[in-house]
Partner chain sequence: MFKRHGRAVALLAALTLILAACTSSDDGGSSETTAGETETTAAASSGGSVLAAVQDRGKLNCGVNNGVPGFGFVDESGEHVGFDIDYCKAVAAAVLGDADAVEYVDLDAQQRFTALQSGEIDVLIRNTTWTATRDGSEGATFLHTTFYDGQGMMVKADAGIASLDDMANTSVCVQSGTTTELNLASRFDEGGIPYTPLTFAENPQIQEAFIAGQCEGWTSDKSQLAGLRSNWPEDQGGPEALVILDETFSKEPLGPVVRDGDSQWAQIIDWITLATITAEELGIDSSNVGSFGDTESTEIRRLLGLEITGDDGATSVFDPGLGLEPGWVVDVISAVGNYGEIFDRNLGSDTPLGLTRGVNALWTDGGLLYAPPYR
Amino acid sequence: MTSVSETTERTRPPFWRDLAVLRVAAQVAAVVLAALVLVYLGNNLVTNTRAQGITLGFDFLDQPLGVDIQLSPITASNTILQGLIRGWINTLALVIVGLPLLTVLGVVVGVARLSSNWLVAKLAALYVEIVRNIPPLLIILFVHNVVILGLPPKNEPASPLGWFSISNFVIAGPWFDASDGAGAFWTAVAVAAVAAVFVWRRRTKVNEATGEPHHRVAYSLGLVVLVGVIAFFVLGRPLSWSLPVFKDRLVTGGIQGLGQYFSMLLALVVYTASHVAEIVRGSIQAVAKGQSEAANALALSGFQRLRFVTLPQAARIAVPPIISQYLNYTKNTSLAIGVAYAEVTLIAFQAIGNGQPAPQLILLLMVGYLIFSLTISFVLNIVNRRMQLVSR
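Supply, in the form predicted together with the partner chain, the structure of the chain whose sequence was given, as a single chain.
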């Protein structure tokens, strides 16, 4: 044992030629250099802002906002911090609704590009090639100026079926009107939804173990609907239908969104979906050809081939690049400043224009978007990990 270590000692080169030492040294040097650059830049910022008489620090967040925020309870007397939080909520409203929509549109178009129907395939290709190659800001301005501003003016809204109120200012649709017991109702539905997940898993296991049809959609959906209907009547009809009504320049009732919101949503969904479509197409083509040939040999229909053979395998390849498209979508919401949708970037820039310090506000924005993006990629990476092939 000792002799072995002695030989190692003897054969070890001097430290400046020792690979183990050098490797660590290279890492340390890189970290030190990076830290120096950061310190230098930070110092630069502090000296320059001090020289210009601009204060550093975040006390300004308690100052009054000074402006009202559209369709929200935030007014000029709320603080800048509250305004920024409202901005994040508005950003979130774009993200939560947009991601599912763009995924569905992207998958449909991506599959359509590979369709054997000539017209469908060419139309999908045309859409992808046009939209994918235009900067998102131009698409947003186009959608806003041509589609949304082309709707009826604010004071002459169209109301198809009497269920909607559509103008270029507000688009509103039917929604629920909550009365006493609505909270209990939603709790019951939520509990049923959780239970439905377990039912789904149980049915899947039964199916795998015995081969009997799982009917998991019918079972779980049925559970939720059943509980919902019972709760609705037991609690004395806590929800009623609320339709939007236009009167005295104002739309009341229903669920409403500003024209600006729909400009952003439509433009960004259409833009990002074109990228997702390409990812989906590429992923499907990356599935080994033998797989679909085998599916054909088993006499699966076109839909069955997609649903059970190609798409599940393509999804494994597609998820990581789609995550990065989700992040792009989230970051592109900051372009709303072009069409007056009050998301967080617009509110921060308003504050900067009104004399609040730019470095801090921009830092807050950057940190906020970082947290947003990291959360999305954290959640989706879990999904990704669960979808990957498990080698046993």
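Positions refer to the first chain, counted from 1. So that the term is clear: the rigid core is the largest set of C-alpha atoms that superpose within 1.5 Å between two forms. The structure displayed is predicted, hence computed values, not measured ones. First, how it differs from the form predicted alone.
- Once both forms are fitted on their rigid core, the CA atom of Val383 lies less than 2 Å apart between the two forms.
Having seen the form predicted together with the partner chain, the form predicted alone:
So it's only the chain below, everything else dropped.
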């Protein structure tokens, strides 16, 4: 009598037809092929760089940059490394300011596309369909050449309300002027902000446990404001109001930004927000219709229905694709080279143009953008996980 194991052994196909073996073999072959390609490219790089007398080290980072960076302490005598660091700071300035702005604009336009007002809905649709189908570089060039360069010349800036100085070279506005004790003040505000997070979570738990109104914004923001006011007076008013002043062809005081910066900021925010708007619109429409009907049955207003019912549920759907748009925005900042804004890509290419080795500089650019993208993804994926429903 034949056993089950013997029958299985006889019916099992040979290893060259076994799907499990073939899958493993295919993966091993793919890894080996990729390794061989990398070795070939690496050897090719080493051979070509040696033939051209280019070293593969990073000692060149201590060489002079050779160019000045406007509105910064970096001059031609500073090192390439200092210039690259300043370039990353300028890139970060675009990211930190741009992401909140494009989010707000994208949500507003996305909601407007579903408005019952015909004119509002059509204008929002027109904005989305036009802007998102134009290459971002063309939008950047349009904004720079038509909007920014259309401002008053730098020798005759406009001064609305006496609070701003606006020209096609520099745009400046009011800001804080720090004195002794400013560091301690901002430290106190930062500690208060951290405490406000715990207050926010505590009020949320109280609301979930008892149904009592949470008033999270009032409690958290009130704590930060209260600590800030107390620290301001205790530390002897370490901050004062500084207004921009134009004198001798220079703008002093306030906070300043080059026209190229605002070209990039406005263009990328407008472009990326058009994609976010479509994500928001689709996410709202993906929320079950019964949710809106239930909100209407509770006599919630249109704004209350949107704030408390529709948008919170739509956010769970919208966050993952919006993360991709945030990453696209970050990578598109490299297009600032088109308007000569001194972000890191422009500085790296200027160094390459001055005879510095291109492979290492491009590698630094790739690693830097990778770190930016992974950091944004890491933070927002945490937010995404916390927003997802948990089945018990």
